[in-house]
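Single chain ahead, written as structure tokens, the form predicted alone.
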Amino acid sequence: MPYDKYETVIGLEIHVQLATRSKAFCGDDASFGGEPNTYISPISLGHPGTLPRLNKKQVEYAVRLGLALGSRINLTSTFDRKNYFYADLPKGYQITQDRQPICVGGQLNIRVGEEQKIVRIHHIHMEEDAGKSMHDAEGPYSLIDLNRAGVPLLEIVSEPDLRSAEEVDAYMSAMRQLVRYLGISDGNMEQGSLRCDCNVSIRPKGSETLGQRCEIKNLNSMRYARRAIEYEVRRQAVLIESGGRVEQQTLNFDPATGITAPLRDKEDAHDYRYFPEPDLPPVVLEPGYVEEVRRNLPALPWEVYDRLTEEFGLPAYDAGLLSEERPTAIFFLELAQHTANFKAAANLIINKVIPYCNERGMEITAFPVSHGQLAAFIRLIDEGKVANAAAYQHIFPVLAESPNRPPLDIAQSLNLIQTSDEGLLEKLVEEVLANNPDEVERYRKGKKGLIGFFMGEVMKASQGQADPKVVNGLLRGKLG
């Protein structure tokens, strides 16, 4: 089948489930999990004679995540309903921005390897949530779930710049990341905060035509995602080069089986009949409260992203882990106050510290070792008391248990503080090369590879305790 005469055209809506306390329209509870249909109330239930009030939080986090991807903010924008029947969803509408979204415009530009890519914004509306169909938990029967109703949501609509399931990954990693860094959502997609729809055609390379669109809805998961693309992209070019047509269709991907699986046919806007939402006034902002969001806005992730490789000097690979959460960030921020070594400081939080916070389950906000303990116990090894490894294997460890504790105090408790002194280590690198006669010959004859193997002996003799920079200009000093 030939793939590779097509290109694959994608756009994305992401839905991101915003951490407020209390729903869009009411103040019921926000919070994910509970018992189910607990966080209800006549108003989330759509009960006749309720209104809903609009949740203040969920306009901020809208201008916040505009004003982060440099989209246009409406000063005024206005409610829709978008009337559909499902279980699920308990007026039989959702309220939503059809006609005058919030943020309009604006873009993000993602890393795909080594390659830099701006995937444009079509714009970003406020809405609620449907409930929770649970439909394989009680043999024949669908349960209803409506704890989640109303929760409310930011759509972010993207253009349709997308080429790849690489690129979707891409994306929605980068927007996960963005939301988390701007505080507005906590971004877990395996609790459905952020997921998305994806619009997937192909067309012939070199064509400006479109293809005709599939949606494949609710994917929460970044390898789902890219199990269905991969396939749907497989499908259409099977069924077009077979003499087929596409036809625009809602899709379910199946992790289990890997498939797509059309849901029903895709509904056009006059589908759901949209019409002004009676009971919300239009939400008027003024020209002072969106710079107000703007000057609070926290350093985005490809700010902190620039300023570690610029300012910091790190490379592009560690530059990437610390900036990919922002507490990780902080942190590193916070430790390069007390040490001039940021590439020592990276590699510890990166090897060490990131790791045990991983195993422990806890935040790096939660691990216990200071920032001034660290740059003590980095100091230690730049000044040549103890050995990197050493450090690492044998001192950190017991610091993260004793946070209190001087690391070099640590060191001494352990034995560890290398020797300079030369005299004595000139006796055990003779010793060892006196032991050593065959290899000492290989290396004159140009074995020049042994003298890891010298060093080797001579540490091990000094029980580790020898400076490594020592030895080194020892054993070539005698070898020659």
Contents of the next structure:
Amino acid sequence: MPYDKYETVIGLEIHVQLATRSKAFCGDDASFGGEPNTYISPISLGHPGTLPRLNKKQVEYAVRLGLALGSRINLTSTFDRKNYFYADLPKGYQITQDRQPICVGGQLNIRVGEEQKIVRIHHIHMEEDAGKSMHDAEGPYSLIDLNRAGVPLLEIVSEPDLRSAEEVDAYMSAMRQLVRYLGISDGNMEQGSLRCDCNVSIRPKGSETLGQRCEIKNLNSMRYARRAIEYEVRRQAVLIESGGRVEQQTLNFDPATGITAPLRDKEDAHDYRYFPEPDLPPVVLEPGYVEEVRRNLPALPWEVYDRLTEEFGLPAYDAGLLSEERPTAIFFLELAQHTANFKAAANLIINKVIPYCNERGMEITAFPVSHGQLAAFIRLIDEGKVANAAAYQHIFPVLAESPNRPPLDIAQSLNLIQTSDEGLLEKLVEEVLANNPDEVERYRKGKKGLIGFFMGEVMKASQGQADPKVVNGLLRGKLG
Amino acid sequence: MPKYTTLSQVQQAIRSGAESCESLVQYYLGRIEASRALNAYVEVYAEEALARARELDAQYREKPEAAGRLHGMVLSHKDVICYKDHRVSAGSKILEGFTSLFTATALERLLAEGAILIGRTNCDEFAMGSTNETSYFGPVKNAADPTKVPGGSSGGSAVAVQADTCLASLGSDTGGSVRQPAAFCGVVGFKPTYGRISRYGLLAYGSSFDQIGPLTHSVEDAALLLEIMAGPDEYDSTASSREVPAYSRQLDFGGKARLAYFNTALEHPSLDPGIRQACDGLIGRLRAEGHTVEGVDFEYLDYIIPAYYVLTTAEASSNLSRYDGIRYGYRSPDAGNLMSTYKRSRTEGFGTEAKRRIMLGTFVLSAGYYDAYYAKAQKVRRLIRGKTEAIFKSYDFILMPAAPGPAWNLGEKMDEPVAMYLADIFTVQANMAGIPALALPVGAHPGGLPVGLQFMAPKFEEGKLLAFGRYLEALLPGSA
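Please could you give me the other form, the form predicted in complex with the partner chain, since above is the form predicted alone?
Shown next: the complete complex, the earlier chain at its head.
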């Protein structure tokens, strides 16, 4: 099947659950994971006579994201009702923004392999989440948990700028990273804090017109998104190749079977009857308010990345890893104030600190060793007192358990201080050469690789404490 | 004649020792019993009201100076206003068995000033009706002539006051539901500016029109009740934060007023000659007193009703979605799955008029019809608002009949919904424009039924309007 004559076109609607303390339109706890139906009130239950009131934090978070993405902030935005019946939608409508969303336009730069790519944002709007339905859990009944009903969401609608599942992956990762940097969401996909609907179509390469699209609903993991898109692209190509036509549909992806299938017709035929929400006045923002939010924006992921490569001279790989999460970047920047060996600092964080925290399910902010102590650890290696490998292998674990012990002290008690006493080392070198006359001869005849053998013998004789740099110099001098 | 027509009379009697809260409640309970046949109440809080009266009496004996401003106020409330731990059913079967978990803000404020709630009054189902005949609990009868309707939708409240079963009642007014029954029953009905009183705890019909309003024997009491209920509420974002004047202490109207009436209204083919006569009589009287009363052109009168019914039914169709048989209220015993729960519960739970308006509203919001109906009606609303405001540039008040005729026969218009809708022609303008309007009894129709006329004022000018209303009460003896 000649799939490669088609180009894939994807637009994404990402739903971000905001990390506000209370819900979008009432004071209920908005946390994840409470006992079912405990974070509720007459308002979130849609009891007769209740009215919504806007959570100001939701607005602030929307503006924060909009500014980070370079969107135009609508100083006046309005709410609308989206009407449909469902058991987990207590009011029979969802409060959303249809006509005048809070943010319009903007873009997010993503990296796909070596390539940079701009994904344009169509708009961002505020809305509320529905409750959670659990079907088939309890015999013929469905269970409803309304803890999530009314939790604030931002929906980020992209232009159809993505061309592959890989790009979708990169875009979602970048968006997840951004919302976490901004502190507006935990970005936790397993808990549903980040979900997406994918609009997928294909068209012959070179064509400028868009093909008929299908919408795959509610993908709550990047892996599923990837599989769903790959399946869907193939399905559309097969359909077209066999003379068929793609019909606009809303699809569900079943992770168990790996295929997409249309939602039932009735659900698909929703007419949401949007109209202005009469219970909420327009959201009117002062220009000064927007400027204040802008002033308080944290450094953004790409700004941090550029700083790491440009100011600190780190390789792209290191900068990527260190800037992935804001706390990691902050950890590096703070450590960099205590040491001038930025590369060593980066290595230490990437190879030791991060794995240490990951193994323990610990946030990097909780890592017990101070930046000063870590800088002393780096200095120990830089000054040649301890071999790099020995320091990583033996000193780091002890330091992590006794964060206040000076690294030098640990090195001494573990007998890891390297000997650079030339007199002593010269004697050892001479002994090794005298004990291995054959190898010496072969070396002199050109088998230069044997230098490693001699090094090893000397290190062994010194019980690992010889400074390899000094030994190397001595060996080369004696061997000629 | 009612025993008391103002709270100040009641409080005078309490101070003199002739009356106590308990004796008042006993009196009104007796009146309720005597007028059972009028069907004004759906629930009487007899024991509770007596207990509260005794408690208030005890407090008063202890510390008379600490009594609330509404000490001695025996009040009823329309069955669309929530009272914690009490049923609220909006005159509908669909709320069967439902108990509210909170008290409406307006009611809460009255209770805090010592009001005693004596019962919940009958009304049209979800306040949809002009005769109180759409109530699940049966029609209310006009105390002036039990073969006549009391008006609606706050018919129970109007009759409760008319029949002297309480001193005042809280109604709600979406298109005249306080003023028209007040006029039919010969009591004072007042609809404040939209947003003047919090709607929290008022079951929504047309959210951008609904407003709670008092029905009383006197303008004085309306002013006092308004003063206490009005003001911002963190639970209603559409409640105005504008300062609340001391209406009850600013009831002296001095100087000369400028009033406009619409030629199109007084010459309207639907206007009953007896009402016309009452208007002309009042106009002559006012002119004789030196006020200016002039006819102005208002070419939109016949557009008001169509636009109003498009907008309110649209909002209602969404507002009534929450009554779905899932979480509270009536659920059909024959429901077998989600869809049949919706269909059967709503089919069996809503009456004809509510269903008619839900369907109308659903239709006008449907894809393809929105622009032709909803969007156009919004434009009409803006025009009417603009034109009304323009009139207030030259006039203090607009004088208008409250209804085209006096109370008609029970059952007379039940089969003619459009004729019924058209009877709202004079009251709807105030809701379309969001302005305050006062219905005052001005005398008797040739056939003996009460006649009420209506006065409208610019937004938030209820102070001026109420003062003028009090002036009229004095000018037209026998009106109150």
